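So this first bit is one chain, no partners, the form predicted on its own, shown in structure tokens.
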Amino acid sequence: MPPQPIIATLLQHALTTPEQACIIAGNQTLTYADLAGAVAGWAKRLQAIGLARGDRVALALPNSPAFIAAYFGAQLTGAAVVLVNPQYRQTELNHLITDAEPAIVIATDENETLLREVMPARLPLLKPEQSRFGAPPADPAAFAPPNPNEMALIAYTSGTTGRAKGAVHTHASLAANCDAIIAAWRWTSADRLLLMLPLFHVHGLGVGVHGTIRSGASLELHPRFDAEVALQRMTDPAITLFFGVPTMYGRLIEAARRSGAPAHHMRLFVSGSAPLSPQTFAEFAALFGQPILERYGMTETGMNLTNPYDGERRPGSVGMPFPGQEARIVDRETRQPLPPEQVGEIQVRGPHLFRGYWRNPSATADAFTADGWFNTGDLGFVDRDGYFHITGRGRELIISGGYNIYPREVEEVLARHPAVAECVVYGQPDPDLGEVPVAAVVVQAGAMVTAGELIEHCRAYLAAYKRPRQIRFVADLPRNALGKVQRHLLVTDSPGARDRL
């Protein structure tokens, strides 16, 4: 039996223990009953303008109160949520709203203009009101929570391709993910989540905010990650929880090297979405009395692998399955699994995965073998302990402070510009976050352009993570006997793969 939506536990949590901190955002503090009530009030105004089950709503809110009232009260009207990152610009716009055709989009003052100028004439654009979460509440009774095999979210991924796909989950998928988690983690009511992490994100929303809601516990949340800000709240003994990417933890390293480590009260620190590297470990471990926990998920299942709570977390490991779920390694060619210590393919399989890729049956086809095992396109190997290893990414993402960069988007704006002839991006090395894209430029002949002229052209297309840090100009692109570029004579560490959270 599948387990019940995190909409559903919201609910009963607001019945059992309706004065349970639930939200700390500010000076405010949000109880699961005041959450719920909001829901309900997002449910009731969605309703009111014609959104249906089996809608999409598409979010493109900051981190607030109001994102989470609303990503539940359109979940508890039986659709489904779009996430949309806030700094997305007209190409990243353009491509989510023609693929995902919500019904309605969720936006700010501060991105209304840029959503008009992608989304049909049509399409409501609805604004949080001026309440704590955005919408004045009502009776969550009634309402009824959807069934657990129904879509819950669209979260947009890079493929092999080059065109984002959107990952469907389910309540189920969602649910199940997070239930895996809560056991490994040892997550109870008693803690509270440091949340600096954007909510559009799987791992912020996926791992922080359901995680909270599903085992009753509280979050405090922020608008964006401070060093600085976050180092202090350590030392608040009701803090005991803090994901972040390693991008962050390099950060509070300099932080805490600044003005010294707090004295802090947190019992579990997470790290995901990029690999950790074995120096961050070491010099956080020695600065904060505590090893970091780091984990290996994507945007398609969640979260696969973790170290363990308790026994070694081992540096430069992802860890193992968690519980219900499986991890293997495979052959790239043969897809039959190998021994320990042999690099291939990771595969992973269980309740977790998504339903697959919105209107993109073939690309789901690609995806998961005949007995449910999906290709994650990373490689790795897992060692005779059974730790899994990530030893490199299999095709040409670029992860870059914890974001996904595909290559193609970014190249597809450069080639707009009159100048450019041919081009290609790629992720360099970089100390701080980990990637940072670079552009290698072919410019037309007898065309004269600067590198700066080129950046301020992806400024109005891209968001600003995605802009190239560096403009290389050269002659030709290397390329094999197929004339296809080969990116790796490009820069000695190259990129790849899916998405990973």
Ligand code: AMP
Second form
Amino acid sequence: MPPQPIIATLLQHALTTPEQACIIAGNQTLTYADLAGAVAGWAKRLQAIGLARGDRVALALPNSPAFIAAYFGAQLTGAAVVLVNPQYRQTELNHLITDAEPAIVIATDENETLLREVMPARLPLLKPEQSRFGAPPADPAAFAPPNPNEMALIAYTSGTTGRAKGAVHTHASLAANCDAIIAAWRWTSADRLLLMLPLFHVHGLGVGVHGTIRSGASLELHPRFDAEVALQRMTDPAITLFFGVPTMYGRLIEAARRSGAPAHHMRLFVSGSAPLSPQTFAEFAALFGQPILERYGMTETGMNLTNPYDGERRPGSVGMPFPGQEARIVDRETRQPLPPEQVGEIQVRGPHLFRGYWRNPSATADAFTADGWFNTGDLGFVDRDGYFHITGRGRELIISGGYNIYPREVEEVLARHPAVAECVVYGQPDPDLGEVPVAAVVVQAGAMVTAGELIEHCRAYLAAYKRPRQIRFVADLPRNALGKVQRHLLVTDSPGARDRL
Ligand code: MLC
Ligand code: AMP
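Show the form predicted in complex with adenosine monophosphate, please, because up to now only the form predicted on its own has appeared in this conversation.
Below: every chain and molecule of the assembly, starting with the one above.
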């Protein structure tokens, strides 16, 4: 039996614990009954303009109660939600709208103009109304919750080819994932999560929102991360959980050094989306009196590996499989399982995995083995105690402050500038963001261009976090004998980099 959809759990809580706080945002406390009413209100609004089962709804809202209500509202109608980062610009939006073919777009005034430029003229754009959840309440009993095996979410990711692919999750895969998290981290209805992550990725949404709703707990939603605000909020005895990316933990350490570590009541701090350095782990434990629990996840899989709740949380390790899941290391060439301590590719298997890439059977076939293992593309090993360690990535990917940047996507935009003859984008180590994108550019003969102009060109077409932080003008790109560009030789602290440029 597949687990029941999270939306069904939400409606149940609204009947059994209607007055329980669900979302705290600003000075408003919204109960489970409030949320269920608003979810039904969104479902009604969406159906009124023609949304049907199996359709897609593109959701481009900032962190807000309206985001959560619209998200579950679309799912209640039997449609799937396509997550859209509101910072996306023309290139990303154009691809998403063309590829996902949504029936409706939900957005605010801020991104309406950009969206309308890439949307077919007949595609309706819906905005949150001026109410607490963006839609007037309606009766949830008027709707039948979707089937667990229906499509619930399409999250775009993994654009190694320069074009992001839509990872399709069903209600069952999302539910299996959050059930495993709840069991591993002992999440209960008494918990309150301080949520400062963006909701348009699986970290904020699939872990933060889904886990809260499934366990009947509450979350305090913030529009964005702010270290000073986080420290202040952690002194509230109601707040028990914090989930963040390593950049956030680095900034919390700095802020605590400036203004003192808070006397907090936190039960659990979790880090993921990028590697947490053993130094950050140790500094945080010294200041906050608790070891961070590091876990490993992916858009396609949700959460895969976790350090133990009880027992040793090992710095530099991402722990072991969640309950009901499997993970192993295979040789990159032979694809055979490897013994402990040997580095290979991480494969994972279980009911939490996505069902495939949207309208992309060949990418889906490449991603899975015949017996259901998913190739993560991440490299690592298992130590003799069974803890997994990530040592690198088998694919070209820059992770900056927890956001993934695919060099190819930025290179394609840069190459469209008339002054650029050739370019390559690579990750440069950064103390705050882990890595930042940097571009090496060969200018067309006779052309003149400044670094600032090229960076502005990228900003015009891509989300701001993808823009190169630096442009290095070079005479030619380092290539191997086969003509392939060798990105690693460009990283400033890599051996041989300076000799080449
Ligand atoms: C913001 N900027 C970034 C950036 N975040 N640049 C590079 N990398 C980043 N991560 C840019 C903005 O575009 C802006 O540029 C400037 O920095 C300041 O913006 P800001 O909003 O003030 O940024 P800040 O608050 O400093 O954001 C840092 C951050 C944020 C770490 C709080 O990036 C963040 O919330 N990251 C979390 C990402 C996340 O949730 N990832 C999970 C993916 S799911 P300008 O030029 O306009 O000034 C996944 C699976 C899993 O990976 O395992 O979880
Ligand atoms: P995304 O495609 O945005 O879902 O990002 C998933 C990628 O983030 C994974 O494939 C890993 O490369 C990386 N990642 C997530 N968690 C960790 C972690 N704890 N340590 C190292 N890398 C991580």
